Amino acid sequence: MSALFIPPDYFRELCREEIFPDATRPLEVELGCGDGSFFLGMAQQHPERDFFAMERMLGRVSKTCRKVDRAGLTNAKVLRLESGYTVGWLLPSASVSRLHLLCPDPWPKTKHEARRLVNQEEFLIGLMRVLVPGGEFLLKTDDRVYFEDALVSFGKRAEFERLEWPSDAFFYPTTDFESHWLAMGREMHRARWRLR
């Protein structure tokens, strides 16, 4: 699987050129790529950008890599690793122009609140580290509580400015999970922040 990315070292910050050789191209990251629907759609639509997906489930990683390889995409790579660690420690500093978190595990029980990425200090500090100045964090979820947690969490951080995000603002494919939730009649909540 040529789309599969294996870090040379899991215990140090990567260099941008280790992921894609041309560090001048915008890099977009998706956390938890599911079946790769959004990831492939973006990579095909934007050949001038590079796309890097994180996913911890082996089956999903394999499936997405096969799709990338079949499509012949050279601007898309997949890493099998947990998202919080990847953002907190592995991604290169000031390298990501956009980071997408779409339909994350909502951890709905009150006792699991701390497991939500948007509540984790490691993730939030890592996000500030990896985004380029003016870089964006985009969140979509069907879970109202998760969404409200994110609004509170980012509202406390002066480093982030919330941006408008109308549905027709730019090309943005639907994920497999989003399609599933919409078909069930659930509402999707969206928010977009920029690093000042």
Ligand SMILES: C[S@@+](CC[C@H](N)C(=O)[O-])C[C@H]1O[C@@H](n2cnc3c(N)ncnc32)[C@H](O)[C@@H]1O
Second form
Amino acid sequence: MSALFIPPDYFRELCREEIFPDATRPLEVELGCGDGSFFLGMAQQHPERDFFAMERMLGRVSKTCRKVDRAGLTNAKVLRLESGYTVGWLLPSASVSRLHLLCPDPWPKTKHEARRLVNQEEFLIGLMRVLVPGGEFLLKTDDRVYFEDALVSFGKRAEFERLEWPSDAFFYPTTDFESHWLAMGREMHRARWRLR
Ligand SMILES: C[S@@+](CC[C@H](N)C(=O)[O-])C[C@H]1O[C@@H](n2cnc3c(N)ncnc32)[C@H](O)[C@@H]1O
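Structure of the form predicted in complex with the ligand, given the form predicted on its own:
Up next: the whole complex, starting with the chain shown before.
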């Protein structure tokens, strides 16, 4: 699996060049890439950008790596690791131009609401650390409560400015889970913030 990325050290911040050699290219990160549908679509559409996915489930990591390798893409790599840790501690500072969180696990029970990434202080601080100035965080979810939590969390942070995101704004493939939710008639919520 040549698309599989294994960090040289799990306990220090990576250098941008350790992920992809040319640090002048825009780097996009996807958290929880699932079966890699969105990830692959983006990497194929944008050969001039680099794509780095995080996913904790081995089967989904392997599936995504196989797709990347079969497509012969050299601008896409996959890391099997937990998103919060990766954003908080591993990704290089000021390196990410766009970070995508698409259909995250909703953690619907009240007792689990602290597990929602957008509610975690460490995640928000990590996001501010890893995004380049003007970099963007993009969120899509079918879960209204998760979405409202995100609006509240980002609304409290003057460092972020919410941007318009009309559906035809730019190329943005539908994810695997999103396709399921749309087929079931569920509504998707989307929001996009820029680091000032
Ligand atoms: C609901 S699925 C959505 C998958 C994909 N984004 C999509 O829309 O089709 C959530 C994915 O995030 C992964 N995931 C959840 N929490 C994670 C975490 N903390 N770190 C890494 N991956 C995580 C899960 O294993 C799962 O593949």
